[in-house]
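We begin with a single chain expressed as C-alpha cells, specifically the form predicted alone.
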Amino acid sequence: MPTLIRLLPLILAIVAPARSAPTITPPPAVLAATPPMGWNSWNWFNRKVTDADIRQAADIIVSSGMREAGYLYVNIDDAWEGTRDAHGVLRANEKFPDMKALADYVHSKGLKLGLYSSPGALTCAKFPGSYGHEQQDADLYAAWGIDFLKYDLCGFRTIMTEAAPNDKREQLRLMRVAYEKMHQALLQAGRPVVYSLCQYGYDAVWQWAPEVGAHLWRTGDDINATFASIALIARGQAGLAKYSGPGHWNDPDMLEVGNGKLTLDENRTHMALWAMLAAPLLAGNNLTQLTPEITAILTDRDIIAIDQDPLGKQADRIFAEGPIEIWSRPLANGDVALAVVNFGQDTFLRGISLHLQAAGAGPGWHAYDIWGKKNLGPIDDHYAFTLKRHETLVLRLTRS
C-alpha cells in the first residue's frame, strides 16, 4: 500500500487528460504603424466625388500595382454627407446610394476604405458635420465598414470663436475636447480606424495629438500642384522629426504627384521629400490619366521603402545653404538616406559636401542612386553630382 501512495501521483498524471497550452493573447495590432499610403479624393474631384469614382479608384489602384507597392486606403473626401434622420442618423447623398455595398466593394480589393467629418456642425463644404453626433456617426461608420476617418476642423471654428470670443486658450481647449470626444466615439463603436487630424497645425498639434488618439495630424496649410506649395510645406517640416513615429506621424498634406504643371523632377522631388519625411503617402492625382512615367514615381519600390521604414524616424534637415539643402534620415537595418534637393530655378553645378558625418554615415560607405537605380560603390563628402532645376539626389547609404 504504501508503495501505491507513493506511485499515486505518478498513475494519475498518466490517466489525467492532458492539458491545453495556456492562451496567449498577442497584444493589438499598432494602427499606422508606418505611414498610411493610399489616395484621397479631394485634391482631383473636390465635392463632383461619386460612387462609381470610388470604385473605379479602387480598380486602378490594384490594376496599377499601386496595390502591392501599399496603397491600401481609398479615402472619400467631402461632399458624401446628405442629411439626418429624425432621429439625427446621417445619410449619405444620392452620390452614395449604398455606402456599405461600396465599403464591401472595396474590401473585396484588398482594400481599405476612409471617410471625412469635421468637430463642427458643417464641413468646409458646408455639408453635416458631426458636432452633437460623435457618438452615432462613429457607430454608423461602424456599421459601414470605416477604416480611416479624416477629421477636419474647418465649421468648429465659428463654434470655438463663438464660445470663448476673447479667450485664445479656451478656444484651443475646445478644439482639442472635440477631437477626443470623437476618439473616445471611435473606440466606443469597436471597430480599428485610422483617425487623421486635419487642423492645419494650429496650437503646435504634434505636442498633443497622440493624446487624442490621432494617427496622423497635418502639420500645416493646404497643399497644391504647384512647386511653390510643396517646396514651402517640405522645408516646414525642420525641427518635426521627435514628433513622428511608429503610430502617429506628421502629415505634411496629400500627394499632388501627377497633378498641375509639375515636370517629372518635381514629381520625383516631391514623392523624394514626403517619403524622407515619414509622411503618409496619400496620392491625389486622377488615376484615369495615370502615365508610365508618374506610376513609376508612386510605385518606386526604393523610395517606398524609404517612407515606410519600420524604424519610423523623420529625416532631419542637416545642411542648407541658399537653394540647397541636404536631409537625411536613419533606417531601420543601419543604413541612412540622404537627399540632396535644388529647391533653385537653376541648374546646380559646383560641388558641395554631402555631409555625410551629419548624416550619420562617413566616407567609405557604399551609395545606391534611388532615381538613377545604380550603384555608386564607396563615397566620401566629394562626391560629384549635378542637380537641374527642382531635382533631387537620393541615396541609400550602407556602411561597408
Ligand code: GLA
The other form holds:
Amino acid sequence: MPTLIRLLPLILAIVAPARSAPTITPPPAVLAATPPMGWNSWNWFNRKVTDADIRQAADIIVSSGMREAGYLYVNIDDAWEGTRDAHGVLRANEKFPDMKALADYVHSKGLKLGLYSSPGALTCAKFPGSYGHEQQDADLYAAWGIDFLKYDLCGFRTIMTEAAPNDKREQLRLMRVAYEKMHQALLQAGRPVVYSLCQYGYDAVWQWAPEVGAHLWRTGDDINATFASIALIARGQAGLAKYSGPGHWNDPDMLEVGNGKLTLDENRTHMALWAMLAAPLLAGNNLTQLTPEITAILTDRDIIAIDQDPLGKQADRIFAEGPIEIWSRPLANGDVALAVVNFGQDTFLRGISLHLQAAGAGPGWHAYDIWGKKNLGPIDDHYAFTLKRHETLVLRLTRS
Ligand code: GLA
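Switching conditions: you have the form predicted alone, so give me the form predicted in complex with the named molecule.
The complete assembly is shown below, putting the previous chain first.
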C-alpha cells in the first residue's frame, strides 16, 4: 500500500491525457463539487455582527445537527473590516479582535470560515474594499485561514463608470478583469478558497463567471424575508440550469428560512425551491432562536439530498399556468425530483397533470412525498393533490 501511494503521482501523470495549457487556471475541482452549504451573517445580523455572534453560530451549527446535515461554511458578510495600516495591511474592526483566533475556533468545530470584500474601494456598507490591495488581502485571508470569499461589486461600480464614462462594454470588461484579479490573487495566496461572485446578475454573469474562477455567482438582487421576494427570485431562475454544475453554481442568494414572518409552508417552499435549483444553501437566520420546526426544514435529509445530488443538474421549469408551476431535475441515481408550487394566495384544489413525461419520468413510477414523508406508490399524470397558499409538493420519483 505505501508503495502504491508513493507511485500514485507517477501513475496519474502517465494516465492523465495531455492538455494544452489553459489561459486561466480553473479552480481546484474538489471545491464546491456540490453547492456550498453553511450560514452567513448578513440576513440576520446585518452590520452588527461580532466575533461572539460568529462563535455562537458555529457552536449552534454543531449542536443543532446542521453540521451533520452538511452546513460547513460560517461566513462573515460585510462590516468586519477596519482600517489599513501604514503598509496597506487591512485590520479587522473592533468587533473582531483576532480574526486568526476566530478562524482557529471555527475550524476546531469542524467548520470553515468565510469572509466578504469588494473589488471597489468601498464595500456596500462603506467599509474598505480590496481595490488596489487584492494580493495583500488574499494573502491576509490565507494567513488567517479563510476558506470562502464573497466578492461584492458595490464600490467598483463607481470605478468602472468613471474609467469609461460612455463605454458600457468597457465598463463590463473592467468588471470581469476585477473579478479575475482577485481570482489570481487567491490562487497566488495558495489556500483553497471558494470564490463567490456578488454582482446581482449583471452582464449575464452565469455565462462568464467560471472563467474568472467563480464557484458560485449571484444571479440577481438581494433577497428579503418575504414570500414575494422568494417567489420573484425563484421564478427568475428559469432558463439558467445549463450554466450550473459541479464546481460552478447559480446563486439565487442566501436563505431566509426562519426569518421574518414566513409561514411553515413558505419556509418549506423556499427551501424546496433552493434545493431544486441546486442553490448554495447558506442559512441566514438567527441561530440562537432556532425552533424545532425551522431546524427540521433546514436539516431535512431528503430535501438536502436533492440540493446536494452529485449529478449537479439544476431544475428547469416544465410547466407554468397562473400561480402553479412545476420544476423538475434529474438525479444521479436515475430518480427525478419534481416540485409543484402554488405561488398563489388561494388553495388549489384540483389535481393538475404532473407532466411526468416532460420531467423525464412516466406513469407507474413510484413517488415519495418529501415534506409529507410518505410513499405514494405508483402514480400517473393525474395525481390528485391539493396545494395550500404558497405550498409546494416535492416528489422524488423512482422508476418502478
Ligand atoms: C450587498 C449584497 C448583500 C450583502 C450586502 C452587504 O447588498 O448583495 O448580500 O452582502 O451587500 O453590505
